[in-house]
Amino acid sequence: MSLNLNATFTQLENFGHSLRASSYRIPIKKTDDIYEAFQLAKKLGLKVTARGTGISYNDASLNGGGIVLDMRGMNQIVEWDPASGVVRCESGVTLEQLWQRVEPAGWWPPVVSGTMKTTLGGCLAANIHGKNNFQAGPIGEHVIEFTAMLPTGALVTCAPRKNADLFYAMISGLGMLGVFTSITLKMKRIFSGLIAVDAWPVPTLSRHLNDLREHAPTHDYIVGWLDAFASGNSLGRGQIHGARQLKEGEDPNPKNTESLLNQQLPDRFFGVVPKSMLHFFMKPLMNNVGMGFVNIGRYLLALRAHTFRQSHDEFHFLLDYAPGWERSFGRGGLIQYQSFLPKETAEDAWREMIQCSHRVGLPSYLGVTKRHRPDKFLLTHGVDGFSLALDFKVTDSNRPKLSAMLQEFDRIVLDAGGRFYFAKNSETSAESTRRFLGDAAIAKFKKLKKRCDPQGLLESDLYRRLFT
């Protein structure tokens, strides 16, 4: 076999800089690349790893000592009919790449992430969600067909009612089944490039939730911010932002609202400050005492209760705010633990939890809570409930507590009947992971595997770490 395929073995990280490997990295341009990158890794006996941005927290891109596809290559916007609102693009397409082709002319991705950066295909892997997740579901729910190339080398065509098992399997599946190549989906109009948000403070955790609870359904988005050091009577104390988008005639301009030029974040702080630079001047704050008074901070600041409007890209990529901002964690990187509980158990839970992170000593710098509803996809996080993300800090000194912390998150996770999202936690061991899906679940998913992958191809740090 002809090794043309350009590849470099380089160490590879999560979105976070906490994990690391080592592996073959092979950039992919047409679907016949990642064909002969299969054919490869048969010869040389090493597995195989799609890998978008690379912007997971844990290790679901990561393949030590195998072959990486790096899919940003495979980037085309392939047919976008803005009548219908249908778009199919490559998997290789980011949701930057998707909104700003699709906003002009009055559509917006239906489920986004916290960042603009994720490949289409990694959304779908992970099957994210958004701030809409109470009523819109994950990203898998706008999808009207996909195609993926399968370890066998047949190229399959999957949609709700075709192919039905590997649909509502692959999409959640961490890539583990198959490589997207092309996806089709349907975009959600809008009238306006603005969105109106209502922004308010609540005082407790159990407030917090009722809140999100309550407020949801007169909004299209909520989101919640929570003071992860608040202790006492303030525990679980935040700010919640529930937005709406504006009905049509509510903008007299829209088509200025939704030019490309009206949506782009600034890219400096008042005008003067390049934002790439903020994390030089976050990093000494990364602390325990510093960011307990930034929390302090940005709580006293969330007490007047306000309502203002955002373009649709300041409100959904916060993460996009400051390039880079991850690096203010140090050389040994964050850590992002997600939890999903149930409506009926979520305030306990979290409680024990925070207090958990405050008797250890290892507070989390970041908390964000949302909405959510269950979904009939395989590998599913979705409850009838909340969630809460928690940002750590890793250093090498810290590590092994946090990591008995986070495990001990899990136990409290499980016995209140919640779920994790495989885009996040990076201490879920297999066994909660058997806990959380089922037997019956993870049964049906090794099958279809063997069905797809019979020579067992396709693994990343992560399916070794939850699946084997």
Given for the second form:
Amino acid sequence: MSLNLNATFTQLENFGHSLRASSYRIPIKKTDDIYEAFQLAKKLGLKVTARGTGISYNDASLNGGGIVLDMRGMNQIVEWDPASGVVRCESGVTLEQLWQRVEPAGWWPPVVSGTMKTTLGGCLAANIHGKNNFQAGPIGEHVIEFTAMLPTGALVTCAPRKNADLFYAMISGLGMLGVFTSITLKMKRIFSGLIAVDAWPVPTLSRHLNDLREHAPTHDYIVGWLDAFASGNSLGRGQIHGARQLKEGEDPNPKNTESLLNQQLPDRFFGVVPKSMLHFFMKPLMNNVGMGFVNIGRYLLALRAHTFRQSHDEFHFLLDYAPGWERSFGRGGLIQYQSFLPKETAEDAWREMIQCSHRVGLPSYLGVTKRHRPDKFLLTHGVDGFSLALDFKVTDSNRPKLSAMLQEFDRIVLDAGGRFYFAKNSETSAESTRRFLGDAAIAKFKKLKKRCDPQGLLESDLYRRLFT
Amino acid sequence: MSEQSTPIGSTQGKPAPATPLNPRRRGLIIGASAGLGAELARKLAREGYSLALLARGKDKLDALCLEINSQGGNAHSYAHNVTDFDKVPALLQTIVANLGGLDLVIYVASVNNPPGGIDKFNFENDRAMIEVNLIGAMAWLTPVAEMFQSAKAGQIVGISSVAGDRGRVGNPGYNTSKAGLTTYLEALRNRLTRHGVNVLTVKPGFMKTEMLKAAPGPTPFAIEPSVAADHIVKAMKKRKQVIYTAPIWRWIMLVIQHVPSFIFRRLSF
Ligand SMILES: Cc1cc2nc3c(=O)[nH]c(=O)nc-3n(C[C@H](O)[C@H](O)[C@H](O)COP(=O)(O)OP(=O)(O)OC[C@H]3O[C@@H](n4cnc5c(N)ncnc54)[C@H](O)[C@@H]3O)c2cc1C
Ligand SMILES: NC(=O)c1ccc[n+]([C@@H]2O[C@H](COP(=O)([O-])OP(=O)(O)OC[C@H]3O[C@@H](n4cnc5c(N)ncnc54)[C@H](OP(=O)(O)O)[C@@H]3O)[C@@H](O)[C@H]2O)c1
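Show the form predicted in complex with the partner chain, please, because up to now only the form predicted on its own has appeared in this conversation.
Whole complex next, starting from this chain.
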């Protein structure tokens, strides 16, 4: 291998370990390294993809046979002003680094994903949403400005009123227009290290969606768990968690609760099982029968409506509670199918999808719902409605059936005016993408792509699947 | 980029998309224009591999790609002479980019130029066999092994021959090239297994291909190359180390390897 810049040929995976592709991985430590990697790629005729932590559920940060820029080395929090809550970070900084820095001073990131392992570059490129999407919008709405290197070698700085077309396209643009180097964000004030959570059951799909909508305005965050095994009258049942940030004065001792000591995730499950072992105990349950029981059990536990307080990270990053949980899905790994539907069509569409999954015998093992609103970003997944994320186990024998089922899902979602999210779905076709984004948005994106990347250097496996 | 590394054929360009539900493995076959190599290409294409096919004969390769692609497969052709050793690293890189990664490499390329009788000698023929069958394999498998070792994944298949198990009177150069290849593959296996890379050595007996015509004398247990290809792909999936094809050759060669030299010297095969 004569490639250089300390490249190593590496087999990379998606989050669910259901996809693999080998690439030349180049460690990036500073902005100049990106420039040099672009020059090398041009010389060798290779394509380039930026990669943060690499935990998208699909092929967004894979680039088989090409160059992958490992952005994790650009991980300095450059400026942090606890007075104004403005923070400037290199793009490889993770949400974990960020909240741990700002929380003790009484701030919290304005939008977070269900895991804190993501990098800010990855979060902007996907334009992540949190459980507060219905009021806070996606993370892009909290970006004061960012700087990115284009494949032409130019460094551009963008803000809502500076290079606005690029601002709204690079955020949500999946790293296909340029590579973020520096990101300036405004944090959100908190007055306690604790958050007040209401949990209550919802016995039907219509109650489920109704409660998400009705109770969103009185909460800062809202999220539902959906038992995708339940059928008949119970179809769509589950549990809703609505959380409210404490107001000033509600917590008499915020300094105490905001200290990092109070924010550590417990390292044992049920106080016994070390969390790093959890996937080992989950594995035997990872089949239709086992997960059917798990979902019933979970619903029974959810029947008691209750209110409690927990730390911010416990509330937001529950999935990090059991690192490696995705391993319990076995050799074929896991995929997620997330659809975003307008509030008017969601109920019928999801009923049809869940019934279809029961008919085919491939129920989802985990369903999660959220409340959303539209936004102005070019490749947006936002809708005035809801999202439902369904996890599926992949096996050698279920691939053809699962693939056919998800194609049917795509048809249902598109007919209902829905959208998809580029950090999650792995099976969406170029045609489905064209249908939900619309020709105008795609044309605009391609035009910007020509301007920022005239030689077509930035290409991921996802880009080739959806846009070429 | 050199002329040779420019891909030819109708399906060049971007890698075929792979998704968790339509996974694609990517394979490279060196020496794919005829015989066993072509059969392996057909078989692996049916199994869903994206393929890069190499040999000198561009027309034959293109025809094979056309056949595979018209049946829904995904094969690209590359005209290349394995004795262009210096061109290998750049060409490999182009292929990996066009395939979108690399999971499997099969080295088949080989020539069999007997010296023309058991009392004849021909250094030019011997040299050609060493260059194609052995040095060509090392030229390709060196950068491939480096990549797979670093990726901690991948599979290498080398087509050697029963002819490498003993030196015989008929074709010393061919025996030597295959003995060298067998030993080289064994050493690669010993290096790479610890990195999660499987190396399979295949020792065919006789196969009914063009090459068989070069074989003087009788050709017992000759099998169709398609049968050998099925057997090899099965062994690959089981991550075997060494196989004989047809399997009976394991026992025949066991006996032959134990024939004492004072007898072997007097045999004329
Ligand atoms: C357990 C779990 C829970 C999740 N929960 C949520 C959730 O609640 N809400 C949500 O919205 N998402 C969620 N996600 C998805 C996740 O937030 C996104 O996939 C995110 O992009 C991952 O960040 P990353 O650093 O791993 O990015 P990667 O997967 O490495 O990359 C994602 C994309 O960003 C691009 N990119 C990365 N770095 C840069 C850079 N510096 N410049 C330009 N482009 C770059 C890549 O090319 C790629 O297109 C979740 C994922 C997991 C695994
Ligand atoms: N047939 C048998 O009975 C038999 C027995 C034991 C072992 N084997 C081994 O099995 C393998 C396959 O044999 P086969 O019978 O299928 O052989 P074959 O029909 O002669 O095919 C050999 C292949 O190698 C290619 N090749 C030869 N020289 C090359 C070069 N310099 N550069 C690039 N490619 C080259 C050929 O393509 P081009 O000519 O187009 O370049 C052809 O595709 C060989 O390794 C052989 O030694 C065969």
